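In structure tokens, the next block holds one chain alone, the form predicted on its own.
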Amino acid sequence: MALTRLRGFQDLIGPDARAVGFVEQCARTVAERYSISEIRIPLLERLELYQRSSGETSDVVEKQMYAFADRDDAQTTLALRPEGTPGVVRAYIDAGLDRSDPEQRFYYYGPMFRRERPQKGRFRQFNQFGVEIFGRADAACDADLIIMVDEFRRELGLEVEFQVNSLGDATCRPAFRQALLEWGRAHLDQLCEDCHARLERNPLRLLDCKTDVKLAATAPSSADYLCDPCRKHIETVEELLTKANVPYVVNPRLVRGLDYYTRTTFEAISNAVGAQSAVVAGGRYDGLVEALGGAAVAGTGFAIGVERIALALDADRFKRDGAPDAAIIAMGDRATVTAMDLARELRTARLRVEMLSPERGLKALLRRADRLGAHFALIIGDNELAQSVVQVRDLRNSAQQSLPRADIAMHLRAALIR
């Protein structure tokens, strides 16, 4: 049997890996600009963590979990993390921060696992960059998160549409839930099989269905059931986004697929990644910390689908970015010693350098340098050693010149700046 990669998983090689790394680094830079600290959480958690947070009727828990028995404790079921928020909340409570110092700001990065049907932009292992803020119940915090995402997407040069909504809170959400329940019962014969199963347990999930999209457009809207504090909250979020010149649309069907959201929810939608168009998603989860055994601390956050955003970026850019500034060709053993010294010198000067094999012919090595996308080929043979020079071939315009060995780093840096 061939040892190929598993269905729904992917290998990120060369430009693809660079694109994902670039998105991660840009997200880190923006998060730290907002005074947000890094947190690192385990890949494995107890299954109950996700059942109590994401909700037993969520697709994550019902269909997508990678779960298995703990060999050390048969009573414990472990799960590969499908998302970051529950693990961050669990770590926050474990550290006692919910009681000793509730206001905290964290970002995380790493792989998540969901057993979904694979397609473009959706894999069973994928990377998320997320931000979680605790101890802030104000609308300004929600707006600041969306403004942060807008700053991030502008630095990437990515066009998105922000969609926002409010799901209400414990005061007004029950009436909205009841209205959806009655609407669902009235349209039962038109609902898909999944919605039949969810209707009585969590009718809000009817709005999140990908099968009954047209039907859901006729469902009750959360905006019609908001209490005065919730209405004021979302109006403040919208006002602050408008003042910050962040364009958005209100989507009353936006409920997200997880049970812990309250009040503000939002998504950033890109048209560049096909059907999996949501590249950033988040919202407020004021009751989650308490539901997982902590104090009654407010929370809000978002997660970025790193591979989805990488898909939306210019792929050729990352092919060029990975190319060496110079490929060094050494013809013979003596030339190899000098070539390696030159490579160390150029790398010290912060240039990207690749040493090519000294066991191949000059024409083959020049073809290799060109295939790598190198800007320059540096050729050293016996004649060059005798004269203390290097043949410098500009592969972009096929020009070649002989330069003193001591001037190579200065020449290349000046040429690359131009």
Ligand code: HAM
The other form holds:
Amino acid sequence: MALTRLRGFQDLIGPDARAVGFVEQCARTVAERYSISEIRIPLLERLELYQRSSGETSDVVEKQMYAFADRDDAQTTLALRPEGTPGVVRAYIDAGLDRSDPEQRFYYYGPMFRRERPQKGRFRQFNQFGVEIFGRADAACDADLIIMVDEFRRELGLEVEFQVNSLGDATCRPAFRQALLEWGRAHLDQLCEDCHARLERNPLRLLDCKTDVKLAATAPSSADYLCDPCRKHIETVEELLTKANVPYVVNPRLVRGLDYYTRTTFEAISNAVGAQSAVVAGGRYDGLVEALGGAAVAGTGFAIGVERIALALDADRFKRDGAPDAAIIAMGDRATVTAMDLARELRTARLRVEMLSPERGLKALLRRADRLGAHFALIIGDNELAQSVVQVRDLRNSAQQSLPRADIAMHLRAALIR
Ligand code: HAM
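What about the form predicted together with the named molecule, after the form predicted on its own?
And the full complex, kicking off with our chain again.
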């Protein structure tokens, strides 16, 4: 059998890896500005953690887990993490922070695994950059997170539409759930097969039906069932977003695919990634810390789909970004020694330098330098060695000049700054 990569898994090579790295770096920069500190958690956890948080009836847990028995302990099923939130909550409780110092702000970056049907923007391994805030129950915290995502997407030059909703809390959600259940039973013959399964187990997911969007649009809306404190909470979020000039739409059908949400939920939608248009998603999960054995501490957060964002960015930019400032061409062994010396000096001067293989002719090497997108080709042969000079060829306009070896770094820096 050919040892090819698995379906839904990606090799990110060159510009593709750079695009993902760029999104990560940009998210880190913005998160640091919000005084959020990094948390690194394992890729592997007990399956039960996800069953008790993401939800046993969620598609993620029901259909998409990479789970397997632990060889050391047959009672334990392990799972590759499909999302970061449960692991961060577990780590927070494990460290005793829920009791000793509950107000915490974390960000994380890394791969997640979901056995989904692969398509453009949907992978079985993908990276999330997530933020989780604990100990803040106020609406300003939710608004601040959305404002942070807006700052992040503006920095990338990406257009998105923010959709927000409130799913209510333990006080008002049961009535909404009951209304959906009754609506579902009344429309049983029109519901798709998946919705039949969802109806009794997780009626909120009826709103998420992609098979009959028109029918789902006639279902009860959470907004009509919110209790006063939940209504006040979402109104404050909306008010603060308006004041911060973050445009958003209210989408009363935004239920999210994970079970832990209470009150505010939101997504950032981009039309640059095809059907998989949610590039960032999150919301409040006030009961989750307690449900996982911790204190009653509020939680709220979001996760950025890093590959989806990268897909939405201009790919050409990352091809150019990787190009060397200079490609050095050494003709012969003696020239190679000098060339390596020059490369070291230029790198110390913070230039990006690639030494080309000495095994080809000058013409082929110049073609290669051009293909790499190098700004300059620096050519050193016997003549240049004898005169202590280097041929400096500007590949953007093919102008070539002979310059003293000692002036190269200064010349290149000056030319590149221009
Ligand atoms: P999620 O909506 O499941 O939420 O995922 C967040 C984002 O991850 C999605 O909007 C999407 O951009 C990206 N994503 C999800 N699945 C895939 C996939 N198969 N391929 C590529 N990208 C994908 C969560 O995971 C929550 N933990 C977010 C959160 C944090 N809520 C509160 N705190």
